[in-house]
Amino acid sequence: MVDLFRGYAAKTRGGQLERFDYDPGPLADDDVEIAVQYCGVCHSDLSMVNNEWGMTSYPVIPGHEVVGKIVAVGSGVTTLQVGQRVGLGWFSSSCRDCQPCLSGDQNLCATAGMTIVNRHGGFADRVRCQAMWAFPLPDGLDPSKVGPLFCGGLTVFNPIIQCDVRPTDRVGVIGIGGLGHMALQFLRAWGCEVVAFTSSDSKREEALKLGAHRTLNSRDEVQLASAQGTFNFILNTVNVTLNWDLYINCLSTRGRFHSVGAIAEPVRLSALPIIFGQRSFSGTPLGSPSTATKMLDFCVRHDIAPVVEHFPLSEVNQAMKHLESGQARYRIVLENDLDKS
């Protein structure tokens, strides 16, 4: 008899998640098999429900933050063993052929497989990977709080590393939600002078209390007119249209503005501002596996953890429209209770 994964799926756009089993067929020889403790909740587990990217296939059992212990291992791993506990994030597989995967930038690969994209996810009691994206969780890390570090804290961690972000550096950070409380954290424990845009006066006293040494009110043009040419480094984690050129004139000569926020609408930028400041915008997905093992020894070496919520999978809806109605403070993460449904 076939022993059937457990989850709960979405089988319409934007419909309920509802219980949904299925056969995961022969385990492949470089993939493992985990058994699934905690799973957080991500926007982009939203977006992949109601398809807002285009590439959703239902029925869809989301979730890419994945916590739990290895149960099997295909024939051809080595290097990790059933009993270990692992986390898994947006990225399950790569070629390890191309240039980036030889290069070290797995997470650049294009033929790179999305852990809930043409696949079921960790919404479930058991998901798989390819052994490269399994991460062995060190000592001294909660588990039922890290799995958000897999997607939401690997996104904002892989920035300082790509963009030689240094501890003299004057670093600001729009949006103090579900990646940037994160990001704060990171970034003073990496020695940064850190600021954090807000447009939530509510938030000040949080922000201060995860790391920044003072706030500026996003919303506010004359703070932000006052703070020109003082950055080196600014971090956007929010997908909404914001003043690009009056941030863009916060930075320093040389200065980068970096996004890992999802922005649907094209960003219009004044060329002479970034051309005659020498300053640049860029972005990034993720990270590699190599960078994501450093993200969690840093957060072991910092006590560096998610602020989270926690919902049992089986209230998974309720958990959902949280997410959705913004009141998520600051992330999600279900536990695994299917063993008791």
Contents of the next structure:
Protein chains: 2
Amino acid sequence: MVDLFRGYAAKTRGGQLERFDYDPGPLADDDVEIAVQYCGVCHSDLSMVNNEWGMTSYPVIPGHEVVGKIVAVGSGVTTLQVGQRVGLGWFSSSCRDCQPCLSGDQNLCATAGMTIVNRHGGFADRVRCQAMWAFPLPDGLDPSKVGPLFCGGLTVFNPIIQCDVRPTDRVGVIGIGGLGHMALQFLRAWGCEVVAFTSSDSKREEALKLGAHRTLNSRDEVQLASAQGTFNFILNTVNVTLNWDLYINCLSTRGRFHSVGAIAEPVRLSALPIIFGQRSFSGTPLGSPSTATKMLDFCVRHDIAPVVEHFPLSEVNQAMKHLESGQARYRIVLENDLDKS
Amino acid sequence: MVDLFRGYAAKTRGGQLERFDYDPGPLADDDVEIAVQYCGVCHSDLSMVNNEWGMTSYPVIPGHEVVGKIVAVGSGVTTLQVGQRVGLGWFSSSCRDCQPCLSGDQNLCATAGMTIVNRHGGFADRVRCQAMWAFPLPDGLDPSKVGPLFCGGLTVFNPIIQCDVRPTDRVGVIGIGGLGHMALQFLRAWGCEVVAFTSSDSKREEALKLGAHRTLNSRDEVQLASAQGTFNFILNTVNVTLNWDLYINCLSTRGRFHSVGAIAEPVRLSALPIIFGQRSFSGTPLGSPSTATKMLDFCVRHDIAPVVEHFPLSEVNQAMKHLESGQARYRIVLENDLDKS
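Any chance you could show the form predicted together with a further copy of the same chain after that form predicted on its own?
The next block holds the full complex; its first chain is the one shown before.
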């Protein structure tokens, strides 16, 4: 009898998620199988359900911020054992052989497998991934909260490493949401002077609690203009068009504007303020396995966790709707209740 | 009797240069006075004569690629002596006290003095600057050729230092002209694999002689597309709008597109190729005094010099016209003949 994986899939573009079972086939030599306990809900799940990036194949089980226990390991896996608690994020495999992989940049592997692209993710009772992409949870992290670290968290922790942000830097975070609320915590613990750019009054106080030393109203161009030349690093977590030149001018000499927000429209930059200030505009995707491990250790040491709201997996459609409405504070985590229903 | 400095000035916007004398006033404590022997002609001289940047005050004596001998030093100058041969570039002073100055980034000083902005430059018998901006010429450099190092040369050498270009990198240079022809020499000596992007057939062979291992036709989008993902670093020396996304896609993972060309129109960049490839877009102005000194030493060790055409200073208008026509191969140097006329 085939042991089917049980989950919730969108069967058509933009459709509601419905119960869906599938046969995962034999376990590959270098894969592990994870019994899902918790799974965060990310905007990318919504984008995939709606096929916004043209790479969705239906049915698709979303979910790529998984926390669970290993229940099986492939014959070639030597680093993980059954029973270990692990996390899984956006990437589920990489080739091991290309230059980025050989250089420790497995997250930049051109053929990296993505957990919910042409395969099924973590809104399910089980999910699989290549062993190197299942990150053991260190003691001291609450499994019910930390799923969002594996996509949203890693996305904003990675730039701190890659861009060599220093504890002496003044840094800004644009967008205090699912990603930004973790960025504030990371950067505060990193030792930086942290400023939250937010247009929402309701988020002002929360931003301060999360780690910001102060806030700037991102819709107030006078406030932004008065901050010119003062930021070593600005991390953008939103995907909409901003007043780019105004933000570039907020950078100090050698300052860097870094976007993890996948802005759809072209970004229009004036060259002269970049040249004369020795500034730069850059971006990164999620981090590598090595960076993920550093992030987890850092979270334990500094007591950092996503701020989450819980929904049972059986209420995944309500959860998705809550996310879409922009009301989530700040990340939603689904709890697997498949065996209860 | 006042000892006037004699030079050639534009007295009106876009005007011909005419003989013009001025009283430089008393020598400041930290300044040196240089008897000009040679002075390169840079596009910025033309821009200043035409007030393209809105910061020209007339009359203006252009010229900011000076080589000459020190004939006087201010009372506070301890590092240079009368009789020393030095070079002077775009910057002629910096404040010494701001954070960039204190950090060794005197070239990023917000109040740095510019040799031909609100003061007179090197198309003259003498010119002055703060001592730190007069760079002693090491033995082994030909004074008649190296003036262009102090603006154009430093502009393209500086990114190699600032962007940490590695000898194992594959690098591209866009625009094989006054700046690009020096960049090819620097990068070849740096140990890189060097590719010249040029749309001019006539420059193809010359680019190879100057240090390029190969060339790519920058107007051939098929050639550019076939180079995607292959460059660690692309240095842009032109100031026109390019097919930005095509060049960004030529970058490898972690690749950087760096412009010293002061592009007037906004640069339109797609965010996704930058994010997923961990790429960046950046710029720099001229280098600092410390970088200038490194450049001079590097030129001696690797026998690097600008390729120049000579004109007597008295024929400065013909020289400017030659530059404007785009015919200069690759940089023009004026020889001071004021005492002959």
